[in-house]
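What follows is one chain in C-alpha cells, specifically the form predicted alone.
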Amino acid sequence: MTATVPATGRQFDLGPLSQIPAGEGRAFAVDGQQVAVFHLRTGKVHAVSAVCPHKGGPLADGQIDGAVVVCPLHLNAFELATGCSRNGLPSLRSYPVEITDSGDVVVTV
C-alpha cells in the first residue's frame, strides 16, 4: 500500500539541493506540514513526511540506504519511494520533487 496523498499542486521551492549532503536528510516545514527531503549518493532525491508514526521520530534524521530511510528512535523502516513501511506500520506521505534547472529542490504538497 503506497501513501501517496492526492497532492493539491501547490509547488514550494526549498532552496538549493547543496544545503542537503548527498546521503543525507533534511526537514522543511512547508504549508504547515513537516517534509524530509532525502539526496541519496545516486543523485536522487525524496520526499516524504518527516514524522515517524509509530512514535514521531525525526525521519530526516534516519539512517538511510539507496531505498530505505530507517527512523533513529526504534529502527522503522520506510520505503523512500514510496512511504511505504516494512514493519507493518502505517505508510508516510510521500510528496513529488524535482530539482529545478537551476539546482533547487521543489516540493509539491
Second form
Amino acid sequence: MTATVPATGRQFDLGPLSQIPAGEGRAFAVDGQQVAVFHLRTGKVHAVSAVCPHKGGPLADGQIDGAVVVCPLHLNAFELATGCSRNGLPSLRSYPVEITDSGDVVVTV
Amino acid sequence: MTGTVPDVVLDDEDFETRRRLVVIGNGMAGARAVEEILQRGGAEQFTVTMFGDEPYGNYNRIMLSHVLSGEETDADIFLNSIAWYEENDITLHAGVRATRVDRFSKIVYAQSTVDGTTYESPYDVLIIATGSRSFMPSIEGLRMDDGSLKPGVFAFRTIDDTRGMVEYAEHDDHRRAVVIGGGLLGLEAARGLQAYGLQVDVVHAGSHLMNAQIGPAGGDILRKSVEELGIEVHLKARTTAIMGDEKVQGVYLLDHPLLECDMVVVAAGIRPNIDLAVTSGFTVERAIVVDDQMRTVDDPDVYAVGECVQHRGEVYGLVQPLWEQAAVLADHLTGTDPTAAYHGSRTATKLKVAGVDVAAMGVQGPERDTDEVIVFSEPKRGVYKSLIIRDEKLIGATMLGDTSKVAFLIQAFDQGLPLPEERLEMLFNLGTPAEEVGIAELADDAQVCNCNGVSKGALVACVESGVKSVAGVMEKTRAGKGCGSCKNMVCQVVEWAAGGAVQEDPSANWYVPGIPMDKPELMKAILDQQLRSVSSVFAALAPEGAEDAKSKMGLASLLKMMWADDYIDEKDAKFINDRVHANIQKDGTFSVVPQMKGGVTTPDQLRRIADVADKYDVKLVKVTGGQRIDLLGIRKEDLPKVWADLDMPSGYAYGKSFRTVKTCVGQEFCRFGTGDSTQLGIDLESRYQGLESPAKMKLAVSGCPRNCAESLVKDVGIVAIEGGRWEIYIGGAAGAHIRKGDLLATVDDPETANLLTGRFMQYYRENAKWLERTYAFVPRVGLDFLREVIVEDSLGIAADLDARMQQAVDAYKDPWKEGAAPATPGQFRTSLPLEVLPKVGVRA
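Alright, leaving the form predicted alone aside, put up the form predicted in complex with its partner chain.
What follows is the entire complex, opening with the chain shown before.
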C-alpha cells in the first residue's frame, strides 16, 4: 500500500522544544502537512500526523503516556513511536524527529 | 468541458505488464469485489479502474435509513473514502456513468454526469456491477412535463435521494408525507420521516406489510406495532394519481378520498440496472445472466456481480448473496481458488424495521400436507413467531418483536442442523441448556458481530489465545464495538469457549486503569507518601512507574480533591477540556458557557454575550438545560479573548465537577412559591462552583412541590415545601439513565440544606468510583447508610467532611483568569487545520 503523500526526506526546523511543554503536544503545518509533535516527560520527542483518522480529532490536544496518544474526541489510542492504532483504525503517519544541539525540533517529512 | 480523455497514457502502458481490470459500478457489490480481489493479492495482477455514477466514494446503502432518521450522518456511512482508492492505486471515475461496452474492441465508454466529458477505458477483464434502482410505478402526476419527478416526490435509493428527503422534510410548512410501499424500505422511510415531525401514511398495495418476507398473520401484528408508532397504514391500496401542479399536494387512492400531503416517497421495490448490458449485447432475462463463476454467458472476459445479476434463475436484493458472489468472483479471477463456484444463497434477514425486530427466512407458510408448522402469537406485545419444518429440517421461519433465538434458527436453516425434539426450544429460551446448544452448534464461520465482521471462530480463537474476559475479547477483536446489538451473543460465545472459566477483569475495582489499587488504598498511599502531582503518583505507585494516558484525568481530579490548594497542577495530566477550560466539540472548536448563578442574568450580561457572539463569529448560541447560555464553535486561540470580553466567571460546563444549579422563580414572583428557591440556588452555586468530583454534579432547587426545576432527577435536588421546610433529594438522574432521587432529609432552613448538600457532596467525592454518578453511587452505598453518616453523623465524621469541603471551597479560583497569562507555552494554540498553524520553512 502506498502512502498518499510520498516522503520527500526533507528536514524542517520547527523552532525550540521549549514551545512544547513536557507531557503535551503541539501541532505544526510542515510542508503542507499537519504534524503533531509530542514532548514526553522523559525528554523524548515523537511526531505523527495530527488528524485522527476516525473522525478528524485534533491529536495534539490528546493526552499521552510513554507509549500512546489518546484522541480527545473518542479516546482512540495510537502508538507514538509507530503511529499504529490500538483500536483497529488506520495508522497515523509517523515522522522521524530529532532535537538539535541548540534545542530545536527538526522533523523529517 | 467536453472531449475524449484517454484513460491510459501510452508511456505507462509500455511498462505495464498487469492486466487491465475495469469495474462498472462503485456500489456495495463493485467495491466489495475489488476489495476481495485486492485481499487476494490482485494488485500484482491487475490495474484497477472503476466507474461510479454517483460522485462519491463507496457507501453502505443499507445505512441510508439511519441517515434519514438522523441516527448517523451521511459521513458515517462511507465504506471507502476517496483516499482508499488512491492508497490502493485504483483509478476511480466518480460521477461518471458507463454508457456502453464494445465487447469486440474491449472498451468501456463512459460520460461524466457532471460536465459531459467522455471517457474510453480499454479492459482485459470487465466486471459489471450496476446494481439496482428504485422502481417507479406509472402513476399519473408522478412526473413533470420534462420527465423529472414532481417536486416533493422522492425515490429512496441513493445518498442524494436521502439528502433531498431530509431537506424537504425539514421545511416547517411540510406536515404530512405518504410513503408508497409497505415493504422493508417503505417502513424504514416512514419511521425516518417521523423524526422530522411529519405525520406519515404508508400506502401498500399488498394485503399485509412486508409480504415479500413474512406471511399474513405476522404482517398483521407488524401493522399493529407500526400503527402504535403513529404511522397510518393503508392496505390493498393503489395510488392512482399524485395531486399538485407545481409540487405535491396529495395522492388519490382507489376507494379512498384524497389524502392531502406535502411529500411522497416511492419505495415500491427495486429493479436491476440492465440497460448497459442490453445495449452492449449481453444475455439479459430478469437481470444479467451469469454462470457459477459469475461470468456472463456471452463473453469469458466479462463478469457481473450483485443485484444486477441473475444466477440460476434467482435475482437477489439483499447484501449477503452479494458478499458471497464477490468472494467467488475474486477467488476465480485471481486464481486463488480455481474451483470456486457460487451455488446461490439461502437468504435470511434479521433487522429492525421501524423500531420492530424482524427476522425472516425461507418459506412463509406450509406447502405440503406433511410440513410441520409451529406458531406462537401474542399480538398485545407485538410478538409473533412461526417455524416451518420439513423432514426434520427448518425450511422457513418468521420472528417478530422478539428475535432472541434467531442466531440458532439462521444456522439451522442455512446448514440443515438437527432440530431439538422439543420444538418450543427453538422459539424460547427454556432455561440455559437450549441456548448453549445454540452457541455450540453455531458454525465457526458464522458472523457474530455484523458491524466489524467478527466470526464465532475468531472469538473462540481469541479466547483460546488466553484472553478470558469478555471485555478483553471485545477490545481485541472489536466484536460488539459497532452498534452493540450483538454484545449479548459475544458474551455467550466467550462464556461457552472459556468453558465457564470466564475471568473477572482484575482492574474492575481499580480507581484508574494504570494503578492497581482501589480508591481507599490509592488515597491512603497518596497521603502516606505525600504525592501531590500526577507524575509523582505514577512514579511511586504505577507498575514500573509507567504513565498511563487513560488514568491521568482521574488522578488529576482525585489529587485536586485531596490536596485542594496544595495540589501541584500539571497541565499534561488534564484532559483538553480542563487544560483550556472549555468543552471540545466534534470539529475541534470549543463551547464556552459563562457562569449564570441560579439561571439569573442581567441585561448587561446579555449584551456582553451578544457582543461576543458577534465579534467571534459564534456559530450557535444555545440555552442549555442547566439554565445557562452556551456559545458554540469558539476557536481555541480565541478563548482568552472571549473570556476577557465576557468578563464573567467560568460555568464549568466542561469538567467532571459541580456544574450548575437549576432553579424556578420561587416565592418572590411565583404565586405558588413557598420558599426562595432562586436565592438558595445562587448560594449553592456561589459556594460549590468548580468543585472537582468523580463525575459531574447537577443540582436544582424548586420553590414548591410542583417542582419546576426538576429537583427529583438531580444529583442533589432541593424542594421547598409548605411551612418553610426544605426536602433534600440525592442520586436522581434524567440523562442516559433515569432515576428519581431518594429523600435524604427534610430540614427547617436553607442554611441547613446548604450544609447537608455540601456534606453529601464531600462524602461522594471521597468515596465514589471514578466516573460513577450519584445515581449509581447512592444505591450502591445505600440510602439508609448515607442518611446515618450525613444527617445523623453515626461515624462522627461530619465535622471533618464539612472542614474538608470548606478547604475545597476556599481553594476556588476562576480558571478563566488564566486567559490573561497562559499557564504553559501555546496553551491556546490551535491543534487542527481550522486556522493557520505555525508554519515552518525549509531548513537550509
